[in-house]
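Here you get one chain, nothing else, as structure tokens; it is the form predicted on its own.
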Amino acid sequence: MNDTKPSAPIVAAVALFTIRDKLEFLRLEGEQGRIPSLPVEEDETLEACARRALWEAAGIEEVFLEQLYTFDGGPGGPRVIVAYYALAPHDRLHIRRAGVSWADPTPAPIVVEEHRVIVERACERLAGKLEYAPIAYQFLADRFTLGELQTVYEIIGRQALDKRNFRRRIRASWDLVETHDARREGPHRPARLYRLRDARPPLEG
């Protein structure tokens, strides 16, 4: 579905994820475990509605947002639900509303069936995109260590990775740029800091 002006009734729903020690999603308390969602207003795009849902639910804005899929809202519900997922480092998420919490998505503690499915499919999408898109970087600060990046890959992919093989593969990727800075963590020698390249190369052909 294109992000153009829709006709009511359409609802945009957002599964917002972050990583602390594990992958977690934003859950509205006291509303049967819903995720942020709102009806799309007249002259409002789908993405704008999704971002408004995050803002009204938790006071959160300026996060990575991508459309996930569209499905029938079911009997008695909205005609269409357009699902999104959002990603952000935890230290950038300054929640400005009461009544929200972070929850483990495996399994998602949600009563509303449509919202539970959105969270589950979003987790599947994240794991699937690890190998072909720079999705893991959305959970990190602007500059990060390879150890931090590997932790994100392991959490989303739910498997341990060989440190040497991971670093060899990541250093060879186009997305990674080494900075001239380092960070000391504990008694170990300073770890080099990296960043995500600003733009991807144009497609050939």
The other form holds:
Number of protein chains: 2
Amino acid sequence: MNDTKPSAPIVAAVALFTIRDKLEFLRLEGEQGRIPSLPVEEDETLEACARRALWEAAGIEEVFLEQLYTFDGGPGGPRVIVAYYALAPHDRLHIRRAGVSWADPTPAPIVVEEHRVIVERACERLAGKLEYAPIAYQFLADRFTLGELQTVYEIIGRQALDKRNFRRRIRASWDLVETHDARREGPHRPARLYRLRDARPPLEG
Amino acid sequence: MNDTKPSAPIVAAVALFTIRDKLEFLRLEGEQGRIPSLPVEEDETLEACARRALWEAAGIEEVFLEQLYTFDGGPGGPRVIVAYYALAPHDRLHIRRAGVSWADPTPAPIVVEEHRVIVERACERLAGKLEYAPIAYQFLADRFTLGELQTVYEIIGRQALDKRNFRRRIRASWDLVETHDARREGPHRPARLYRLRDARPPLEG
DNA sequence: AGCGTTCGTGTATGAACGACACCAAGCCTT
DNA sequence: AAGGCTTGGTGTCGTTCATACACGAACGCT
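Given the form predicted on its own above, what does the protein look like in the form predicted in complex with the DNA?
Okay, now the whole complex, with that chain kicking things off.
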């Protein structure tokens, strides 16, 4: 499940992020803390291995996954670590294993050093790609309100945004379609639901 | 020199670019065409291996090097290919081996399929990072004229630029220092030489 | 009926961007 | 020496984009 045995030449590691209220990542409990990682099998792709790591560690499937960077393994570790990051809405994640939990990635994620750099780098990447890749939408359901979307932007970008400016900007740079129903939840006016049309696949890398 | 023997588990491959007049990359001649690549040795880092590949293929040292992406090797190939791209001014490259030459990366670089995607992806990455990372300066000497700089931007960005707007923009987004001498070359007014001050290292990845 | 909460909308000001033309400095030719 | 050719170097104006900012609407709760 978390086999970084010295002899494994290539391992894939995945930092899985979700938003519950803050940004959180999936952490394997233990005295040091790790993120899911597995040696790459003989006949599987790197991405398949990364997905398998998530599956075996937490029983999680169907997430957005993108390669992050490839690190030297260091002495006593694997030869190389191919790091991925994964994103998913929190309510679509059903953790089916024991020994995993959500943790705060900032300021210093509580995992072993070689995994810490992965988590930190993934956070930077998220913030960097937020404006030009459909990062934020990966944290939301298929249909979402503009309020939810703004919250995601604020959490990843680490700054509060003006509501009216946000909406103008977002409508200018993404192709959002306004559905005909709304979501009512709470003692206030219901919010219109939107969908992202042209989910141009983020050119990975 | 170009050992992608089936048994090698991890190889590093490097697409080296330079600008002579157009953008060009270093190609190993042969019936199919390849870029420099080598199996990673037991006790060397990925980056060291990438540099060694350039050295052994062409006797080239001291280039800007950045990781690009890690690919599955495919059947009959290595297990994974860790791809890098390298940049250098053309006049600082002294090719000391036979069987290598410069080739045009567009529209379809003449190399084997698995290396073609590396070259293409590197070109996209260059254009993408041009505005916010000191990519262009890697093609120039320590001191350069604004005309040279503009030419580099035009070649990588694949579009002509207005001279005055370019200068305004560049001076606003980079910290250029104006040296006191100029370069005269040709039947026209000499050009002032500049230097890039704050070469903030591009946060790799 | 009134309160509390989030939803939803437009305007006015300053900043950045794009289009655009001319003189300067050097070399070469006649 | 004069004129022509080539690249270097500079400023303005109009448009677009970003920022700051306030109030009524719709709903649930009491």
